[in-house]
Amino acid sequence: MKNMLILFCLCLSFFAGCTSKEPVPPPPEKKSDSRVLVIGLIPEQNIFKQMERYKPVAEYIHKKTGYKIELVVLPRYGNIIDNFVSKNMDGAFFGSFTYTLAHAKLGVEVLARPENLEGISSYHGLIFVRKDSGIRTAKDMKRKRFAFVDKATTAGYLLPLEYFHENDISDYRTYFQETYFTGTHEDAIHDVLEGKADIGAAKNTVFDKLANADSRINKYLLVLKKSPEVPENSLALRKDIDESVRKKLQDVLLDMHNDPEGMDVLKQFGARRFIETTNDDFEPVVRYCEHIHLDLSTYDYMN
């Protein structure tokens, strides 16, 4: 009986061992793929149009360098620096003011920018009204509605600030009946065209593109002010990106126009070629900021 009892206890121990579960080890930490580069796109126009325009360029870079380009549309200019950091981006196609800000705050370094089919690699800002509004001067604008694009744009905010400075408008918030930010250059133009705003500001490249597609733009809108030329949207990378990666991307972009396949991609993109770009090209933006006493290191660009 004693032997049977011992055998019974051993069996219980055996089955208990069979039913107990070993602790499951945690999955290995996923390592980021060093062959993937996350590149942001600013919301210059409709986000779907932005993706459609830049996707062939991203695929071409991947094919030529082996680095997969993951495009991410930054939904707002107004938090572009925060999003760049929080989304762990490696670079972005920055506008002239967003690059100047990102360079000052994050140390990003520019590589190249496109030259359009007419050989132009810059743009300027515009302030415009409806022709039938009766508005022709800053004095005429008092108690009217002004549509900006975003506080982090040259054409959609810095140009108006300079215009106000020239015309002794010390506080535009009290000078106008209403001011607001549309978020895109397209929307600022359409808001003035449709009478939602009396005055608007936007970049000329978007204005001209819309005018080519919609005859009402030139028929009903009047440009009152132009800014100096500033660089077109430029690709810049984080300052800690390896120099070999930086050089590969820059070389591919700068040589695209010498490759038949690259030429096809450039044509889809609406460019003749990419040209080398340096910090010196953004000096007009820096001078703009200095003239209106805007400190880039402390500037609150949130709308």
Second form
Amino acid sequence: MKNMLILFCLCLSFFAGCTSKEPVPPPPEKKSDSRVLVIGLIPEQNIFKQMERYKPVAEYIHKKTGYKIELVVLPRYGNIIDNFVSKNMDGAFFGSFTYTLAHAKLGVEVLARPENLEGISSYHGLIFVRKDSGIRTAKDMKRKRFAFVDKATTAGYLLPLEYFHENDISDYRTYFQETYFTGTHEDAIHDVLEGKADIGAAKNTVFDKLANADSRINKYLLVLKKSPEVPENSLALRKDIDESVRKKLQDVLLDMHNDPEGMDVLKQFGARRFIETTNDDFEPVVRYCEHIHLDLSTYDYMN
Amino acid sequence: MKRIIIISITVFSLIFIISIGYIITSIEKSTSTLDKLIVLHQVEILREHLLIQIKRVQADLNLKNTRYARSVDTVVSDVANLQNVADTCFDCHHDEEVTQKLKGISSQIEEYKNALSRVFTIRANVARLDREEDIAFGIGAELIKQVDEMIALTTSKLEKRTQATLEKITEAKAILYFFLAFGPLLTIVLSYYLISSFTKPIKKLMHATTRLREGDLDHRIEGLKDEFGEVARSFNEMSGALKEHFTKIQRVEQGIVLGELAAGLAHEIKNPLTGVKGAIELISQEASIAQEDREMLLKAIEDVMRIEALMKDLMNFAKPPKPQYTTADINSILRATVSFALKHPSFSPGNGKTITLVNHLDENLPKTKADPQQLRQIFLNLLLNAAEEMPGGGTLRLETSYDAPSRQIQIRISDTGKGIPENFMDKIFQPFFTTKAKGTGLGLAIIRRLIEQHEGEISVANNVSGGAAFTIRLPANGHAE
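I've shown you the form predicted on its own. Could you give me the structure of the form predicted together with its partner chain?
Below, the chain from earlier opens the complete complex, with every other chain and molecule after it.
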């Protein structure tokens, strides 16, 4: 009887052992720094998708540096200049023109930019129409509807300005029946495709991306004008950021493609790697502004 | 019995396995059904959560151009939450119809996100802005409607499944209770049957033992099977053997008593009888006695002589002479006895009728230690009895044989007379039992005493074709040649 009781107790302890065995949570990762970096995102595409796209990169940086990255998506390109100060941003993924503006106005310093899967790290602007619209020249555009992206974009605004300048359109507001700012490159392309606008301007990288997913883009749209190549959206930090932080961030980004985990993140992001970027890379934008007689120090970027 | 035990253990095991199996299955089924129900509740909660998120984003949209407008960060966060809930919702397994609906909702959510993004990023004239807001709001409203329908569908399914589940649980409970009640009952019945199948034969055996102890040697155990049947057979054989031994002992005791009595009686009668016989002989020799009286006296002398012969038989039966063992050839003794017997008047019935003698003697019969004189007496007695049984003639068959396994010599003397009535069979060897008018009833009794002195046995049986056959079995002390 005694033996039976011992056996019973042993069985109980065995089962108790089985049921109480819960997965042991992994020890918290040792963080070298608990600093929080607020990074802004421009609405290059649908603002929700933009957030989803950059989130893995932010998490990767956090894991590697210990800096928590807080992403802030902005509904306007130009907002990023104002919000940089008001929202105490530490940095942002700037468009080529917004960086040029921010560098001029706020002194932000660029770190790195992505190189896409084809190895290209620059883009150019496009002016396009529907093939069946009959619009082929600036003259054909009179009294039509023009969809810009934002006043603070190279592809979505500076290129059209240059085009207007070349074609002696002194005031586009009166030349066109309607002009408006879609806010994203995607929407500018979709609006022309769907007939919401007659002419649109956007960057080629977004145009090509959409064209890969939707065959109607190449089938129905016709590109009338291209801008010179300018650098892709780049990460820049405010000028007073600690140099060690800047260095750490830059090292992680530039080394991502050598890390299997980083490779996965890059693949999701749609890039092959991050490359080092300096102010010199934005020289074409500065020259382009000069070409279209745009004074960066006085330019009103608000739509 | 072994079979019963195996069957019983199998039945008990089956009942146990079936009961346990049913209990486990019903618990599994109930928990599985409840799990499904919980999942369905979770699905309903998830869909309601999705609806709340869509409504929250719709509210963001509604408040956009008011002084209560929420920040873009809040909108982005709300849309992210909406997407998370939707992803969780779509990750669940659904049937084809629901999957199709969810796919429709998923693509509408994408449209909604695009439209919302556009509303928050576009800068255009009021008409265009209003149009974009209307589009986004319309998609949102349609989404709410569809998710509402899905929730209604889930709620309806949930109600039906809850009802069905409760019914199933009630049914399972009822069957479980039945098992709980019926299982022990069945076990009790089977146990009773099993115990009875053990105790009943034991009781019968106990009863038989008691009867035996009380002296009922004729009691036999009937109706037992299997191992208990074997025991009963052994018991019955034991009872039979006991009875046989007891009868033998009784007979020996009877013989002893009778011998003492006969010896005393013979002693007391013999001398007076000799005197009586002598006196009658003397009287009968008197010349003056009439012839008629002389014949009467001679008849009296004859009766006295018969009494003397009876006395002699009685003495022989009571105190048979000890066998003078010598190596004897049974066949030779039998042939010699037959030759002697054939001279007896019993073998000449007259009227042209004859008794045919048929010999089947085993020439390889081994010699044995026996008293030839006593054997001759035995054979002669049986041969004469057989001849007397065939007053109209017949066939007298003599057979000898040797049974090597039992090492017994068998002598069979068979006639074609009228045989022995069945009711006399067990009395025929008893002393003083006779069917003859002038028999003493001691002949066969003496034969059996003599054979038993030779450690042999004698039995009688009627032939199928008529007549009786006496069989003597004697131990063969010699070797078969």
